[in-house]
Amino acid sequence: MAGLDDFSLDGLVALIPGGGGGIGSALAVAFAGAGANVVVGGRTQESLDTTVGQVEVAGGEGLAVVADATNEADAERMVTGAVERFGRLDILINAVGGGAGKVLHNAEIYPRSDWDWIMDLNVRSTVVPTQAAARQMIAQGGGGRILNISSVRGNLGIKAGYSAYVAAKGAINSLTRQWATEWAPHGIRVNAIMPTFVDTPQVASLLADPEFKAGIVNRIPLGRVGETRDIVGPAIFLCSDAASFVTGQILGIDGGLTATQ
């Protein structure tokens, strides 16, 4: 009978390539605290650094590995930096990724740079990953968990601006199934999350805003907008055996955001 273990995370191996950052350190912080041990990846020793202590304070063991998500051999570099310190890779969290207010073009005019731009910090800093993790997962045997995250505009248009994130997200989306439906013989499940706003120093100048804060929250059901604590509980259920039937799956994280559209 399924009990609170099944949400352990015991002595499982999880890779954050992202985990400098305000959801990726957050997420290591408590994935140690659930039992794994954490290999953080990004692009600035000091941010992982950072976070490699803090999963220690936690109770896990922590590696920081200075990469870009989107470089093949940085990829491949993460995942055999987790290998020969634990052993085995059983977790890939693709926390890279952002950039919604930053480049906002009318659609017609989207310049193909800031298109591109938001496309590799999106999809390829998940794609590259990935590839590289679920080679190990496959060669390893013994299945593996793969959480995305996405957002709520990978299902939602905005009036205007947001051309390349909503593709991007939108792509992110589409391939968590398509990898689930794939990869499902090897025991290897693939899930994604999808917030909405969550306050991390990422969109802290737009949080800043009260105007655009107000316009946020009095779409959200519940009346605030999310916070890093939020995305939490949901990724561990869908890389624990509590969810070990769920696979190919957008959870939204929104405060009921998506529930009014």
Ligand SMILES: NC(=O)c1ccc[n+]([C@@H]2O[C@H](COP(=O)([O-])OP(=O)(O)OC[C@H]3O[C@@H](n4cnc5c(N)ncnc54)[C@H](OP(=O)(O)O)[C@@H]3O)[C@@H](O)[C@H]2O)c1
The other form holds:
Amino acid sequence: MAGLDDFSLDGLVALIPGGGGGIGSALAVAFAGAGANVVVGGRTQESLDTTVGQVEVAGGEGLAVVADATNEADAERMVTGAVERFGRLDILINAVGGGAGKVLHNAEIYPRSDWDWIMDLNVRSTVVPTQAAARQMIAQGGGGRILNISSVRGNLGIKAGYSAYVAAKGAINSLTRQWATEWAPHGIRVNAIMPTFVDTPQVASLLADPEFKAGIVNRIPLGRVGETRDIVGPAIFLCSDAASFVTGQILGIDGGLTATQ
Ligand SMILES: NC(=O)c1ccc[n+]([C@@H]2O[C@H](COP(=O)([O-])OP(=O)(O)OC[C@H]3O[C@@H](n4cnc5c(N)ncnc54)[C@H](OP(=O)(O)O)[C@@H]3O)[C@@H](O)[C@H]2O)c1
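What would the structure be for the form predicted in complex with this ligand, given that what you showed me was the form predicted on its own?
Complete assembly follows, chain above in first position.
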């Protein structure tokens, strides 16, 4: 009978590119606590080692692979690292991305260089590891679970500056639906979460401005910004057997923000 056991990730192997970041590291530790072995990827050894240390404290086994998620050979290395160490790959969480607040330009003059940077950081960094992971999941059989990290900006416009970021996250939402449809025959489920502001180092300087933060909080019905622990439950659900009939969905984790639009 279905029950709480369906939320367990016991014995599953998860790869998290971006696992040294704010959301990625929180998910790595939580997934280890739920029973998974976790491989984290990123460009900085130190932050990956910190996450692996936390994964081990949480009772899981961890592996750090220094890799650029936009590079095909590096993505392949993350996947083979998981397979060589843990025998297979069951879960991919694409936790690389962001950058929106660093490059705000009016739409009519949005420069190509910043456009390309945002698209690479968010879309290419998702597509390249997903292709490598899906090839492995298809070859090994037994299905798989892929979770993309989008943003409420994938569905909503905003007054100024976000052209590239909304395009990138909109692309992630579309790819989530496309991959879910295309890989369903292989038993690979593909879903996405779309948070509003989550208090991570990436947005810390924005949220440090009390006026800016108040403007954000006023728009969110639950009256606060997100914390990384708000991401954990929905992510475990979507990557567990509890969601075995859920695919192609994009779940808002936004304190009700999108409900107001
Ligand atoms: N925080 C928010 O408010 C918020 C809201 C909505 C959606 N999101 C989304 O959530 C995701 C994670 O955001 P976050 O706040 O956790 O950001 P973060 O703390 O900056 O983490 C991102 C991680 O990605 C890694 N990374 C960047 N480029 C990479 C590349 N080319 N190859 C490999 N790793 C790379 C970074 O490590 P290295 O630089 O060491 O490689 C970093 O550890 C992003 O997609 C973001 O758009 C965040």
